[in-house]
Amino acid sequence: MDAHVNVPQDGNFTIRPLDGLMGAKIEGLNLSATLEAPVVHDILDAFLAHHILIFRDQDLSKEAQVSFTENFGELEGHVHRLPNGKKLPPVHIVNNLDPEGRPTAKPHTTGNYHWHTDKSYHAVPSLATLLHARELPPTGGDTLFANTTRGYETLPEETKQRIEDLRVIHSWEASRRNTGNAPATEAEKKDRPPVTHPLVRTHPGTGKKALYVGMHTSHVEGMSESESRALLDSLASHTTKPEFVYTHTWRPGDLVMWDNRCLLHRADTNYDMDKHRRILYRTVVRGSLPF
């Protein structure tokens, strides 16, 4: 058996790390049956290894997607409301379809093709979060996943000394702005007011720091907009360099969990929008304030 291969004592499945940065997939685990608090626990000691696990094969209903969700924590909601103005329920469908169902280039928002971390303008952001592949495109529609640790690590020691006490406005108001999409509503500026979070965040599971930055940041506090923006910028351009990005391409039946507090993701249009349908079912885990 190949060396990098983890078989845990607790459960009849296999950890193997893929090569690179970050992930494993965990295979030999049905995650519609209910899991022994042990096997919990080797996944989340593998979340922590891996900040992203692929489960392949896996076939669950919303109800089952949410009872494997919670076996990690509290399930978080989404301010964004759906054309009729109602909120998204507790499993949000990821797709590129019109009102009528079609697949377009031009879907109701946009925000999951920029670089962003899930939910950072909540005062207290998302832990994890779980996509499931329900509907795919022959080819392409991929996901892209950046290691913000090794984006702060390898900066020059110059830049950590200075942005290492900045903190950041983080709203759903400024990243509506940053990725063009229709103006958030006075509803969803109530439910979202503008929130602080530090530049630099240590992750309260190892310790390491990590850049947290992405679509939903506003500015540097005490900086002005234009400065802000370079800054910001600058150091998510950094991160997301190709050899801190790990791309999955996804199988049907794939459920990826990612651990927010040290990745930035994305997905890819790099597939025909308006002809193929990619729908995938999304929960998220809500964490704790950055620190």
Ligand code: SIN
Contents of the next structure:
Amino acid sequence: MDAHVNVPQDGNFTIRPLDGLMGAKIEGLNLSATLEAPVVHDILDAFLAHHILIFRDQDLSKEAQVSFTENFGELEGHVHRLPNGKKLPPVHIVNNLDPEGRPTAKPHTTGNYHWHTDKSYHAVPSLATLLHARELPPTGGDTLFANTTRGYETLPEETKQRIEDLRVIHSWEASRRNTGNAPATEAEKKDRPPVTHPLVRTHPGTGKKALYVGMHTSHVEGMSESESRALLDSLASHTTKPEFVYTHTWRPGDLVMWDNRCLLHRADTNYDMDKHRRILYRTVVRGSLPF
Ligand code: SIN
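We have the form predicted alone; now please give the form predicted together with the ligand.
Then the entire complex follows, led off by the chain already shown.
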């Protein structure tokens, strides 16, 4: 951690919804400690209600972050490999570093700077992602979240009816293409074959419908590529309009946990990437089959 953080010790905590569409701030908890079942229950209730939880003033080791994550389900491993071919450990380090550890505007992947929902190129995609700030630029390096439930709910009735039963192919290959990253290798394509998900998914916890789009989408089943792209891009633009977006400006010690079933997210390049390191530890809770 690059800054001192006063980790709370007394166990009294508050959950305060943010002004606006989503998000709540949780203060007064030490996430490195074992949490009692009623506390985990309160966190889960807040998670369903607010979709983005911001825990302030934390200083978690990787092991403590894994233990905290496991309160909410099975820890999801990674299929990605590092440039040296090794598999990523369960705590993935999000960063803008070159192989020598220097900040760069051209890190080996820039996927996190495009709107996406985690692992939608898996048959069983991610439920929650937890990101813990370890080193931050002096300003900027924000993370943006778009509410895909509101995106769906505000579509014209005619569009809702048109897209209701459509299914979309998501793939790692399409993701690399959509984001201008190096094409997927043959080994990656074999590891991560394309999968199909509903375009409108129902949140298993709230019963609400949400758009399931983002950078991992390839095309709509049974639709031409150009027609698909126009539809998917227009839905993604709609649901990422400023009125549906919360921008998180990181503070040292923040741990943010979000719901991939009803949000898109992306990092912002609003910092001097060649000059400042931005390092966050990331853990993921495995989800269930979207329906
Ligand atoms: C992610 O896409 O999981 C990370 C987002 C970020 O870098 O802020």
